[in-house]
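Take a look at this one chain, the form predicted alone, written out in structure tokens.
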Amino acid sequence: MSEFPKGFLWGAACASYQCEGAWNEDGKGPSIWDDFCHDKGKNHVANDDTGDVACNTYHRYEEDAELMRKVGLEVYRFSVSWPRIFPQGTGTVNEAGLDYYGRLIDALLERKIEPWVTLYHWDLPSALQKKGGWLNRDTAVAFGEYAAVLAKRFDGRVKTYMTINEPECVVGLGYGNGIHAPGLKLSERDQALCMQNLVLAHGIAAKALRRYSSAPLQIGVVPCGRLCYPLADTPESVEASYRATFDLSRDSWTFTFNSFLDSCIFHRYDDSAPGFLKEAAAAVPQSDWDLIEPPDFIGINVYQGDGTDENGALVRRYEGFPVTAVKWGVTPEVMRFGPRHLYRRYGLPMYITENGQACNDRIFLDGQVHDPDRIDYLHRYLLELKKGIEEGAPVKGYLQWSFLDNFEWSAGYSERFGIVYVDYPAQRRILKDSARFYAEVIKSNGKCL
């Protein structure tokens, strides 16, 4: 296999609530995930797990940055905890929180690792949720204030920002079916309002980031959703899989890339959108649309896709279909066709901002963590990604999810996605075989595949 394009970036990702711990240290305020996890007896999270300690990266960031250097990461994507900066969501800034992220950024830069910052990876300040959370337009305004503070503090050191991670999950899982924080089950009309406020939040934050940065920035957003691939590689089947990917009339409209991106980029929805979604967009005043500009790039979080037939119908997986430890399908073809579909619709450069597999990892008798399933998964998906790039999808980099095993939301610590094993009781880190595999991929720019 030839190498990936020159300048292709290789990295990994984690998120604040999933790995930091220190949930109430140094002036940090509570988040909706603190509240959700501490609401005992409700079975919100497997085993009543919490992110109180998680991977303790708040105290062990130097150790983790050194592991990243050993693996050869060029980019590390992490999120900032909004309530660690604004304990009340707005108002008084917590300098200790800014200092922590400043130290983390310095540790990365010292090792020639680019820090890529996600502003929002789901840990909304509790104080803002008490005022309605993403149902309240004021939350989007507060988000812009928060973005401005980060831009000023990290000016010249952070050059790539992502505003919001997976707004579809924020709405569908947090405000729709209630399995994520804040655990609400709102009407679809109210969910549509939440989505529009998230779109507005992206726009306000992007303007604030640019206004308070002295150097040009790369600002993206990281949606997720259904990505379809054709079971037959014919023009008709590829076209049908494209239509199926962006069909808002199907169930789970929230779990589509275009439920966020069509509003963000086009300021409208297509004919497949349900009426309440079109009404939510129609209710947005022009003054708000003027604040919302397209992102510089799209981050794609992709784990599995849906196979479609020549008519675009989703095809049931056959008995014994390969799955991961969390029963997600192993569908590497989605890495070839998904980016192609997104580029065709939106015409923007892209990065794979999350991709990886959960495995039932353990420490073997030899003291190592052997994870051939994960290596095979990454290998297959990267081969398909290379095909997609060769066929015209402008994917500029790949970030593996995740660098460390961590708190996996409602699944708690029962799922391990990391290429670094975390022995939680001892907080010990062990490079898995997949980390060594990934190091070779990075070193050879994919030629070793």
Second form
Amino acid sequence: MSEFPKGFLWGAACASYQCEGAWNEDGKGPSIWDDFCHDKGKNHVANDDTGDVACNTYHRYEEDAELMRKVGLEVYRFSVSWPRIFPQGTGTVNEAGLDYYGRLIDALLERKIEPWVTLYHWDLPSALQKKGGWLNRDTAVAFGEYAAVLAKRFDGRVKTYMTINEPECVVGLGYGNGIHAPGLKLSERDQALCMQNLVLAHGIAAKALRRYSSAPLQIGVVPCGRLCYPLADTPESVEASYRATFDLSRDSWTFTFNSFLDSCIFHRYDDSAPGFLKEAAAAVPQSDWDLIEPPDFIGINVYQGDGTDENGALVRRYEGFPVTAVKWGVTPEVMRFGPRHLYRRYGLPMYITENGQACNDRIFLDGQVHDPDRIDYLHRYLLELKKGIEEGAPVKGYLQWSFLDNFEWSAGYSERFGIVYVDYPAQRRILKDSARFYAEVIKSNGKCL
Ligand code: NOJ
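Follow the form predicted alone with the form predicted together with ligand NOJ, if you could.
Time for the whole complex; same chain goes first.
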């Protein structure tokens, strides 16, 4: 295959709570995920696993950065743990927390890996949850204070920020069905309010980041949701899959890209939105809308899509349809049509900020970790991504989820998404075959596919 466009970026991603460990070290305050995991015996997390130690990247970041260099990563997307910086969510700054991220950023820069920083990947300071968390508008204001501190400290070293990771999951899983921290099951009206506060938090934080950075920044947001692709490649089916992707009246409105992005970019919802969502947006004062500007880019986390027919109806998967170890459909076409649909609606450049698959990885008798399923998945998804780009979707880079195996939220350590195997008891890292495959992809800018 021909190469990806010149300057296309290749990288990988992870999030603080999923890999750092050191949950109570060096002045860090507790987060809602610490509380959720420590509330054992409630079935919150498989095997009552916690992120207390995880991959211990808080102490092993240097070794991990070196592995990233070996694989050839150009970008590493990580998130900052808000309670490491503000143990109480606001007020006093914990210098030791800032120092840790400073060291991580330097370790990456020394190896010519660009640090891409996500401000919020779900570990809200517990102190803020006690005051209502995302139901409380003050949380958005505190988020701006936190963003300002990061911008000042990392000025000149970090040029790409993402404000919020998957606001749809923050709301739908954390405040909707309660399977994620803080484990609440609020009414849809309250969930809609949380969503508007997250949109506001994005706006306030983006403004603070720009205000306190001397160099131009690239600021994105990373939503997720239903992405439909047409089962037949006809103009009618493509059109129907576009409509189905952004139809807020279907299934759950929370798990749509537009539940966050329409509010953030257009400051309103379309006719398909349920009444309470429109009302929540209508209640936002103009002075708040003035703080909310479109992001510079959309980060897309994409794992599987929904195949639709020429009427946009979801087509049930046939028996034996290929699925990953966690039963997510293997649907490479979503990489071609998802970015096209998002570009058509929002007209913004995009990065694939997450993509990957969980496998039942283990160390084989030869001491290696062989993961042909993951290689095949990556290969297929990248081929389709290339088609989408050729058809006009401006996707500027691809980040693999994840570099290391890590803590997969309510599934604990039972799901392995890494291209590097983590032998948790020994805290040993082993490059999987897919890491070598990905290294070739990066080296040839996709030509080897
Ligand atoms: C998206 C989330 O951002 C990430 O934290 C999670 O581990 C992956 N999906 C895989 O489920």
